[in-house]
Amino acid sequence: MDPKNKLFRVALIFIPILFVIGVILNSFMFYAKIRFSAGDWGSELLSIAIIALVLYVAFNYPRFESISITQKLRLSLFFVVTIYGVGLLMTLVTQPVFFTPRYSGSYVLRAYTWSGVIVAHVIGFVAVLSLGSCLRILQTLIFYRRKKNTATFFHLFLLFGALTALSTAITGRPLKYDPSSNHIITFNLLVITTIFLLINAGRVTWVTVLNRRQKFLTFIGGLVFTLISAGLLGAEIGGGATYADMVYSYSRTAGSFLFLMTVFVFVYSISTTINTLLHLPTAAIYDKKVREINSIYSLSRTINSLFDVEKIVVSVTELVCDATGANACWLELANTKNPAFRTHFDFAAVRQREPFQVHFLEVSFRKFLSKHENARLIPSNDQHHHYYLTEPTDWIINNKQPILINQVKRDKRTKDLKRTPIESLIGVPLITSDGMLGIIFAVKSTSFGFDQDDIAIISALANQTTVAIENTRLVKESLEKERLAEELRIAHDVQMKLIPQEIPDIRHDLSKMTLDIGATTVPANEVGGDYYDFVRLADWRCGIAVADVSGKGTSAAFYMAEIKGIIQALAGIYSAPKDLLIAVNDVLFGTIDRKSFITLLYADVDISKSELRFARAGHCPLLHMRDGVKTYIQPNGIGLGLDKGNLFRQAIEEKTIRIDDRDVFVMYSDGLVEARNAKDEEYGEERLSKCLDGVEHLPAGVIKDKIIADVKRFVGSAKTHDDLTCVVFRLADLQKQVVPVAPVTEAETGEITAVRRV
């Protein structure tokens, strides 16, 4: 347990115990009809101990520090009124009687009955409790926005107040502002205490932070405090005794505490009342500043919690009305990045306070945007408002500055508002680094309704709104980019699954020939437009297709999936490549977008006949190499999807080649021969041919890797702009011994290790 808290609880326990002991002691002296100095001093010491413990508890009670100013004032008034209430109740019930003792040196009333003893003790005890708590509350008010010497002056007041009370206890004379009634030392201490009391009573800076209603209530409360504190000193409540007499009868120290605290409360109440009265005329200005600050804070909180443009624009119109007291406020957002005319602005939100109504705002209402009664969304296609405020809007556009018109009916710029209840108007632009985002308008039904402070607060709200709208748009753009990236990633995965997962193993047992194939594709983006495929056909035949879909992205992936399905379905039906491409075009033309097309090279390799037939639909030529001679074979043909049928049929041409194991064929996309390096040089067919020098003896897969490595080496650090596809195939004699070939190293292949390779 915290030692401080433990002491606090011990003090709370001992306060009532000491009070009961004091009651018993004084009751004994009353019934015994004896007075002895030890008994008096014992009673006095008990009251001093009670006062000390009460002050310790009050000054260590954290609740008094944390409550609001108005709560402190109400609680102080409650404590003071409690003394009155308890005193009146006790005297009415017990009817106590007090008298002035005749023995020498007595200046304090004594109880004539035992009930007087009890009443004096209860009133004195309640006064100590209430005024001790009241002193702590006053200390928190005095320390509000404390200065360097505030604590020193307050502690000096407590010190000299305690010395004054102790002097009173010793001399036995009640405190009075009369030198003849007090001992000279007591009076001097009282004067010094009063000086520090007056210094502390002037610390009422907390009055400035009260709003107009609170200031008015504080002024009334100050008057009540003044009357009650005066009554505690002089009002007689029964038995010929005042409150002060009864407390003095309980204890001279408690009586002095009551006297000093009552004077302190009296003076502090007068100081508070005067200061509150002086600040009442400026309370409205303070209230307005508070509303402005609260509006900015509310908008900041809204901005931090919302990424919804519609809710933000509605909030700002409400806050502008609250902060400036405007009868109506609306926000117009520009429908272009750099608006130049009135017609470039659309309504975003409007707020009107009943019964104020503007007809060109009313006729545009369509639907409520939120639960707020007057917050409404205006569709951007409503142009009715464009007939009004043309000149003020153009002025704001040209000057990028707020406009203030306090006599709308007399200003030529607002002549179109003469039949409206608008008398004063403010327009503030929403400026971004790219231009003007919009304009906030606020209007009032009184002339000179706005001032420069209103422009400042609306400008502050406009700046925050601009940032909020821009941030919201950036967040939405970022989310949209993330969504598109995710879609592209999924499309890329789908596209990769469309590429054959393995090379078909086709061999002819009689001729001992097999088809050796190497193939790869490298998309330039997440989703490319290149495609290759193999179709296993009857009679030791294999169809090989290489295609290039115009465009990139998800649409290319969809067309790729479509062309794969068509070829796989029709390749077994049409044995001639030309017929197959015509059939594919007939099917594809009805589904493909008119802005898109597909180029395709299809080859039918017949191992049993050592024959190659192929046709080209606008695709790159077939590269044929035999005995070191390279030939680009380019039969006629146009792209798939460009013509409905007749022109395509007339243009398509089929070629047939007799092949053996000396032949090497390369099918590729335009991304391979059109690849460019940092000098913007094109790779070209010549480099491709040169790359194939001396590769006749190599397997198709190794030839393919050498081609890709050569292209990558040529491109270097330049950005790849197109997909790259390469399919190499040749006939291989199974009876010939396979010559070991060193694989293409990672350095030679460059980045091809990161792409799909089959």
The other form holds:
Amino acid sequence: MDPKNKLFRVALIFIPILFVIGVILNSFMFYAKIRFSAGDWGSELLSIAIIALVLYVAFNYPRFESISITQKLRLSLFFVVTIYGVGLLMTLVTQPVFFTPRYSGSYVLRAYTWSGVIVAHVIGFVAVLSLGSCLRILQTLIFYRRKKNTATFFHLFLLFGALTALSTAITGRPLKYDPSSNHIITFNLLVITTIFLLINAGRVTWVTVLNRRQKFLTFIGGLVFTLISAGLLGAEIGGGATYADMVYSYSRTAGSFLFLMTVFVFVYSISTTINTLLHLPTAAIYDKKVREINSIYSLSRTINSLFDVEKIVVSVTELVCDATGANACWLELANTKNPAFRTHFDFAAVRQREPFQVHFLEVSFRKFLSKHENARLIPSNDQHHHYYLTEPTDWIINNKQPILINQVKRDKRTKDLKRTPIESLIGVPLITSDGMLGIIFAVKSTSFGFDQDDIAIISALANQTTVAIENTRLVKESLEKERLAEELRIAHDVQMKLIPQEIPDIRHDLSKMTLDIGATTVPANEVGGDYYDFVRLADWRCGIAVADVSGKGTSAAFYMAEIKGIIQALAGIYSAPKDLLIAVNDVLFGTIDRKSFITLLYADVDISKSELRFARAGHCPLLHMRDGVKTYIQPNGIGLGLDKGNLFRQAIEEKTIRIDDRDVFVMYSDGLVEARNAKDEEYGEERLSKCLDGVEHLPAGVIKDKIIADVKRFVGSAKTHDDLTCVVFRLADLQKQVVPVAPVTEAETGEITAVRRV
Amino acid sequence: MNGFEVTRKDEQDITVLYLKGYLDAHTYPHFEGELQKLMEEKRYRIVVDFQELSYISSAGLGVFMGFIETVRENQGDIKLCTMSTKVYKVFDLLGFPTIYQILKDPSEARDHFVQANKQ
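Structure of the form predicted in complex with its partner chain, given the form predicted on its own:
Expanding to the full complex; the earlier chain stays at the top.
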């Protein structure tokens, strides 16, 4: 109750006070043997006030609203029994005597003894208290499924009930279903009240939500309720008076209230009893449906919040046990690596209810049970389990349908389960769009323990589980993909840093010559295996390397980083390119995967000597152009990392060329000459040569751009499948040196172009 | 996707693998598996026939390197034969002729194995 509500407290205090005043007033009137209408009316007004206050309190008492339906039913039965019990007890103890006074027109009984006055008062008071509370409880039940008119009809019932009671107070005749004893107005009001009473008594929809046991108890309780309210209406309990008669002698309004309320309670309990009786046969099925809905609901709630396969399977087995009443349930998940084989189902989760014990489950799940809190999927290599359930499982795998065996001991498919306590078995597959995820098994220790409904509910749970597990896997996959993409991006950034950002300034002041270089690499993917590098050996001497790591992707990128390190470290030590490459191979062979190798072309340009020395380790030849004549120079040599050392040493050949500013050199990777267009034609050396016609006088950077542009034009819309690298270099006069106007930046084309900083 | 096929022919202790189609980053695992099978069967005298192979990439070349050591440790060899000019060029560029015997046809390769046996 709301302590802040003053009116409520005042009403609570005033109810007993008014009652006591009423007792005193009536006792006085009884002993004084006086009969004056003011006293009579005073008593009447007192009882009206008590009824009003009781109703006010009852309708504002929040507990009546919040308790459960069964509690409400029990409470109202208690109230009615209280009236009956109190009345019976009082009459037995005090033996009240009532008589019909002449002046009352033989309508109303009067107490002949003082005990009669008290009995009438107490019963009246208890009745008003109890029935007022009852009315409130019934109201909450009637409002259980409140519709538009529910409240209207209830309030109309109250209104006409009050009017009827008042009219009896005024006419002085007790309320009865008897037109001859009632005033015509009273009777008409009573008829209307009765109509609304019947309408309200029909509202017993709350019966449906009770479970079977509750329905049964409500039916029994309803019978008791009906009998007692019938007793309140009709039974003479002492001195030839019924309950109503006694209360009428106390107050006509209270008597009418008691009468109407008892009728209402009587009709309502009949209505309830009949309804529950009608619902009883279907109650079990209804209960089951409710369980099903609840378990599916709680499953979807659980698994939508979980992205953890193990937790999902644990809650599924629990729910299957709850929903079907199975003694044990377990879920097996197909091994994702070997989904086709029976032996590769993983035990995912199990529920066994005491005292149900299945030997092979115990054996199979021992590990699982011991680690239950952090359940893990246990690989099913357990022979016991395999042996026992081979045939049902094969059947499910072949038919992709649930299996229901209600007489395990008699079914051929489950002959291996003879020594187990299992009598009924259900197996439901978890079917996905592209196969079977696993199987849910549920077993019972009674034959005919499952029916088609159980298959339906386990199937529903299975569907939810399938979706949840697939979602979980997809989420994991996409997270993984995201992570990989991020790592590739980082690898790309790192790799881009490994490629020279600047072209070294190599010059020889004496001969007024400089080394003019243009270089670009275009990776086909995020990370590539192509690589070029410059090693500044002296002011006038530079090493230039172009390499291609076999294969693509991350491993190629690693080897590329490695080769850069090796070359940068060793280039200063070995002056001859041949010796350098032999040394590089020696270092690399120990660390590189047998299937991988690196091809490399290394040139050592010395401006002071006007000399180019180079060696080739399986790489594309060096293209030399002079006076329009193009030569592909391919000295012997095998790829790095292919041979331990001897063969490599024997095979490698070094070449030396005298150079001047008429020479143009092109180093490239196979991605350039093997670039393919949509017609699957190769770019090839011929096109490369043709592209270089008449470029002798151009700066290296421009020649390089021309080559790349030509290759790109050739490839067109076709997908590039290999990295593409091109390094062009030549000698140039220091004074005439031309700097490329606008170097192409990486952001625009994905190319990595080294730029000569001036 | 360009297809790739390996046909295997066993002649006494020599196995001839006939390659067909494209041997590249997508198809090399197939070829690798075939060689792996030979290793498991302890057949180390292998002839690879390239007659119908139209393309080989660096990933395809790597496969040979993955097995040559094991094969030679077991007194066997991988001999290559019947290469088109284009395929030969790829092998040559990489310096494979220094490492592998590249022969005219499978029968010549067989003869080489027989001679090696006599020695």
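Treat the numbers as computed from the prediction; the structure is a model and nothing was measured. Rigid core (definition): largest C-alpha set, two forms, superposition within 1.5 Å. Residue numbers count along the first chain shown, from 1.
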(request) Could you check whether the CA atom of residue 445 moves 2 Å or more between the two forms, using the rigid core for the fit? (result) no
